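For reference, the chain that follows is the form predicted alone, supplied as structure tokens.
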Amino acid sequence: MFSERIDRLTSSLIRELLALTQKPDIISFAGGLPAREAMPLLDLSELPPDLSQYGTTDGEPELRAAIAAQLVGLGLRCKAEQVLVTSGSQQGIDLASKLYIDPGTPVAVEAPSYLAALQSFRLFGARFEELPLAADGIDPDQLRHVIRRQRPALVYLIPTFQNPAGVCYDEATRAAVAEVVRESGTPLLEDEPYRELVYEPVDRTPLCARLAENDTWMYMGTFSKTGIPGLRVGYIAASENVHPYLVRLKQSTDLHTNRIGQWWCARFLHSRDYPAHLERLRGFYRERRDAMQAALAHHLGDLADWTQPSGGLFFWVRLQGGGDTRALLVRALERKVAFMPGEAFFANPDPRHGAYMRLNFSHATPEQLARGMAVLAEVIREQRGIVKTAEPVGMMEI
């Protein structure tokens, strides 16, 4: 009845949790939801009337030019003609999947990796080659070995404040990974939705900026983390040998991205307040990151391990001695706390993945962070049969 790929169609746990976690009595650490109070104003009062008509597939020229200028500033060899405006950066993943993946196609991904990318790659039949993440990124030698042995059609990486692990590749790893990609000629899909949410000085030079003019690359970004996510405006810039194919695929998908959102994003980028907005945003989320770090240390210090991220929106937490975070989620939801179990972020199953969970700190207030972490600690101890005298959450200062 349906196409054969429907057998590979999986649901997204994040999307399933989203409806539940939007209830006002739920403390949610689950989705990567930006805080409403940190978003810029959605002012459409000067919207040009001609935007009610269809637009071009590539996107609005003013926005494409602004994006290209930003990418050139990051070191990429990119013209406006190489930028395709997408319906969120997720559409860029979908287009790259359609372009490169057939059933059985090997694709190299980080372990863990962004679950919606894994969902898209899996739908088209990808066979995953996982690259374990360390504190400074993937191992370039392992990437070289995977490419030589499996010849993946695509390498998908999130080198800056990785989702879910929060890892930011260091300068040496970025250089070495880019060199492996260059020498092998393997297409690179670099996903950078969080690069502007930086809280400490770190190297954020895109891998694509280290590639040569004749290399094959795709670089994705979004306005959902710094602007207004409901507009669903992102982009994928690509090398000249790839861009035309992405445009044709988008033509067959949705014709073009909404023009009103593109107009707003172009004005947003050109606004004199844009740099100041980014600084306010970083300060706002840095405060919430620090609040989660304090709450984790206070409540889970003897139960879990984690590394404080230098940017992005997530903590990646491993339960000491292993665990089952899916079962833990059921218990936590009964007490109005939500998070993302870690196993969904791995391409290939392994019982050890059950020890991980991803915790988002952008959506909850500092007070909710403290209360939610106290609940998590309580249900972990209950799951393990550990008895501990409860202390009032209000005693904790953050």
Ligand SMILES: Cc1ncc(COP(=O)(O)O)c(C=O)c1O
The other form holds:
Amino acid sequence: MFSERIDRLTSSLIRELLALTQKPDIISFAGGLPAREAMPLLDLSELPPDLSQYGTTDGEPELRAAIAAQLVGLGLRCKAEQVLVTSGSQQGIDLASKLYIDPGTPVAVEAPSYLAALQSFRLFGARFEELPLAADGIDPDQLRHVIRRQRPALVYLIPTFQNPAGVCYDEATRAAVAEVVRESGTPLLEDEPYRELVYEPVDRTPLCARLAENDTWMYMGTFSKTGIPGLRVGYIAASENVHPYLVRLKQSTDLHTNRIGQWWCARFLHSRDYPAHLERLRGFYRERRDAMQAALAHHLGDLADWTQPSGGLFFWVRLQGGGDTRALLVRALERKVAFMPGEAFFANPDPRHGAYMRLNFSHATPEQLARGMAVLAEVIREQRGIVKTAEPVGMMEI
Ligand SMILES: Cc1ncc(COP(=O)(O)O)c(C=O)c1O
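Next up, the form predicted together with this ligand, please; the one we just looked at was the form predicted alone.
Let's see the whole complex now, leading with the same chain.
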């Protein structure tokens, strides 16, 4: 028999449908894949041979120092010894789940939240307390209320260009949320994979930078969105009362993160071209974000609502008057267009979630994007029983 937690490893119909999106003729708005052409070159020609040996669990010293220096620059009180290099930030989520969650443990999450974090928390038995996301972030008073009533073991937040909602908390919300976390002493897990993919000036100060010396925090970052996701290098920096436990958990998980990827990431951070690379990346994705905004406005303006994100990789779209985006996906896939139905991003089920979908804009070219959006508009109209007619101009309900 398997362990009792295996019963909570739910297989998802959506995942199965999305397996189809690997086909080359599909226009995919589904994944969160960075564009291949925007990635830096993977040059391993100067790889030192001594990297063939086992490394330390914490990570390569040069990389840990570079990450700590970056975090200090963002306002965190973080020494290199507090940085644990992980196999992608996804592993940080797994380690934090193992550290904090038993069956029935309350965990506070945004609604919607990152699907693979919810899956990990769920596997360990989390009971979810949802914090609805608005355009400026979660409501700090609601967080205070949830903490007082439910005593969550962990608050998991993605304040900067959230996945899936694209939301970036504003400055006042960041300050107020950090204050609630501080006064309650609740451990905070802040996940920031998208912070460098910024297209307009907005406040991006990490919440962890607003916490005090003796607060309990974990801050995760990754090289997947700015560098090369296939290398699987991320990190979790943590307050001194937490870091040693994360290291021991990682020891029993994979001993250490691959040293080749760590070496490449340290060189990448130190390279003279790094700031220019980030600028090019932002320009590239800004163009795609703008292309999706234009395609949405053109094709879905009378069918859906959304807010243009100022960073990250996603639009979060709500069908006007509700809908069933899972059924819509089946129809869209028949027409070779894929997207993520929104319901999977909510911890607790609610029929109203059927109105949402997440659209990624980094992967498809602007031409594919326009074509895909036209198809999406057609299938939404078909699903609603609305067809476009040649005359009179406009839409007709049938
Ligand atoms: C919010 C969030 N956290 C974590 C991850 C995991 O990233 P990685 O493991 O590639 O660093 C992702 C990936 O898309 C994400 O969107």
